[in-house]
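This document opens with one chain alone, in structure tokens, the form predicted on its own.
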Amino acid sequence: MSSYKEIVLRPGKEASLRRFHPWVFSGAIARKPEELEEGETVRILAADGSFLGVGHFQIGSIAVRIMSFLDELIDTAFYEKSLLNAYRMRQELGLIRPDNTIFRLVHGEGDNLPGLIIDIYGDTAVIQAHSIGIHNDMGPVTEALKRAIPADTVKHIFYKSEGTLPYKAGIFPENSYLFGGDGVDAIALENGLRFRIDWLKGQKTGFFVDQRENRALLERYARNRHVLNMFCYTGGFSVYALRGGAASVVSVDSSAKAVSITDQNVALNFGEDPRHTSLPEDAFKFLKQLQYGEKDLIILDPPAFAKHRGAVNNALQGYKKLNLQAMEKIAPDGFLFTFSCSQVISAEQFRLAVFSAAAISGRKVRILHQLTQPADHPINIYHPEGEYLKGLVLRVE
């Protein structure tokens, strides 16, 4: 039995934990120690004193993230066991191969490690903490990672939590190497394609690992198509489209730096390919100026339009407007790959926004595929909030 400080819940508030949901909300708490520090590991008890779980305390509406429903220590051995389990699952998924050295090793609640993200890029692991508790445990996490992954597989560990940690006085995490850092190769492979990963300054951990399967699907549709990749970021969809035999690919992003990395990734795989052009341009402005029928395969993969529930309505209007613009301009019998990565937008809400766009456009539209996040971004069945990526592949007549 662990000897952590204890938090007691109000009567009847233990039901969700007994169903293995990994969050304790602040309103459910009856008593907690006055001297409790944010990030501390605590034991959670029901009103009758029965044990419920062990987790990290934090200030906010989510007051505790449950790390284990067993009464155990959250130490190096705990993290080693969890990371080894996560690694073995990725092996079973067939993701760890010579031609694929990019994958997500830990996906927070989906891997029963709330607040922790670990992406692997070649021989570099990039770690993000989304809670003070995980930040405080970075020593054990790093040591466990070295033990759980085969020797010499991970030679560098980069900590990137400047923009992901909730504010806490006195904690100012710096993006830096926790291990290695000399002679780093920033190029890794996804399904045989080479990508330069900017974990130092790029968005998230440097690459959108979650679109791997959807990029591979796009490759199958790209032959002889004139492709427009909106919000291209580092050009993942563009590179796959080129390998798929696209007649032309235009990559658009408001960030000139993202466009530059897209150009580098195209060159890494195809040299100076005349089929590819890129533009630093606002997406809505570009689509407005686009000529009808000029493109017959369009990808819409915008950043999250809603990061909290108060922004949902505006976000849905944004998705409707964006998809309407694409539907009004895409060539007859064109394919539209459209996505939402907003966690607070449900699949039903996103589909309704796209339906509204289709109805206003007046065009015949069929759904060919309904897409989601890949298996290395698993969804804990007890934590449906972990389902965030939604996508549709549409045929627009």
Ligand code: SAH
The other form holds:
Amino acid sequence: MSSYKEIVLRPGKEASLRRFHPWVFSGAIARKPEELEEGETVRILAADGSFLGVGHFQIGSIAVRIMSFLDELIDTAFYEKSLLNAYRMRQELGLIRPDNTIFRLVHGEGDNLPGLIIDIYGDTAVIQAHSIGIHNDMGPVTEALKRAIPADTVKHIFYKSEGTLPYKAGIFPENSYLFGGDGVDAIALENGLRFRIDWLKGQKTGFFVDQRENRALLERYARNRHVLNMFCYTGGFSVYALRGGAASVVSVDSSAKAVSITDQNVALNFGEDPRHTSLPEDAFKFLKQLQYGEKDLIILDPPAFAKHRGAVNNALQGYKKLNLQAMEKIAPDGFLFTFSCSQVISAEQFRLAVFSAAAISGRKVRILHQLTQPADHPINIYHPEGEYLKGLVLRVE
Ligand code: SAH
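Having seen the form predicted on its own, the form predicted together with the named molecule:
Now the full complex is given, and it begins with the chain already shown.
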């Protein structure tokens, strides 16, 4: 039995934990120790004193994120066991191959490790902490990662939690290597395609691993198409479209840095490819001046328009407007790949926004595919909050 401090819940508040939902809301708590620091590991007990789980305490409406439903220590051995599990599943999913060295090893609650994200890029692991508890445990997590994963797989561990920890905690870790760091090879492979990953300065951990399968689907539809990749970031969709035999690909992102990374990634795979052009431009502005019928495959993969519930209505208007612009311009019988990565917007709400755009455009629109996040971004069935990526592939007549 662990000897962590204890939090006791109010009667009836144990039900969701007994169903393995990994969060304790602050309103569910009857008693907690006077002195409890953000990030401390605590034992959770039901009102009748029975054990429910061990987790990290945090300040806010989510008061505890459960790390284990067993009465065990959250130590190096615990993380080693969890990371081995995560690694084995990615192996069984066929994601760890000589031609695929980019994958997400740990997806927070989806891998029963709330607050922890680990992406693998070749022989570098990039770790992001989203809770003080995980931040405090970086020693054991790093040690466990070295033990759980073959030595030639992880030679460098980069910690990137600037800006991901709760601001109020007042902890601002510098992005830095926790292990290795010399002679790093920043080029990694996704389905045989080469990408330079900039975990030092790029967004998130440096790359959007979650679009891998959707990019592969796009590759199948790209032949002879005139492709417009809006919000291209590091150019994932562009590179797949080029391999798929696109006639032309235009990559657009408002960030000049992103556009230049896209150019580099195209060159890494295809050298100077006259089919590809790119420009730094606002997506809405670009779509406005686009000629009708110029493009017959358009990708819309914007940043999350809603980051919290209060922003949902505005975000839905944003998705509607963006999709309407694309539907007004896309060539007859075009393919539109449209996405939302806003966690607070449901698949149903997103589809409704796209429906509204279709109705206003007056065009015939069919849904060919309904897309989501890939298997290395699993969703704990008891924690539907883990579902965030939604996409539709549309045929616009
Ligand atoms: N499709 C990408 C990920 C997109 S992330 C991939 O597969 O990797 C969202 C991108 O949208 C960011 O690179 C950001 O710079 C860009 N962006 C944000 N607002 C924009 C706007 N108004 N117009 C164009 N690009 C924008």
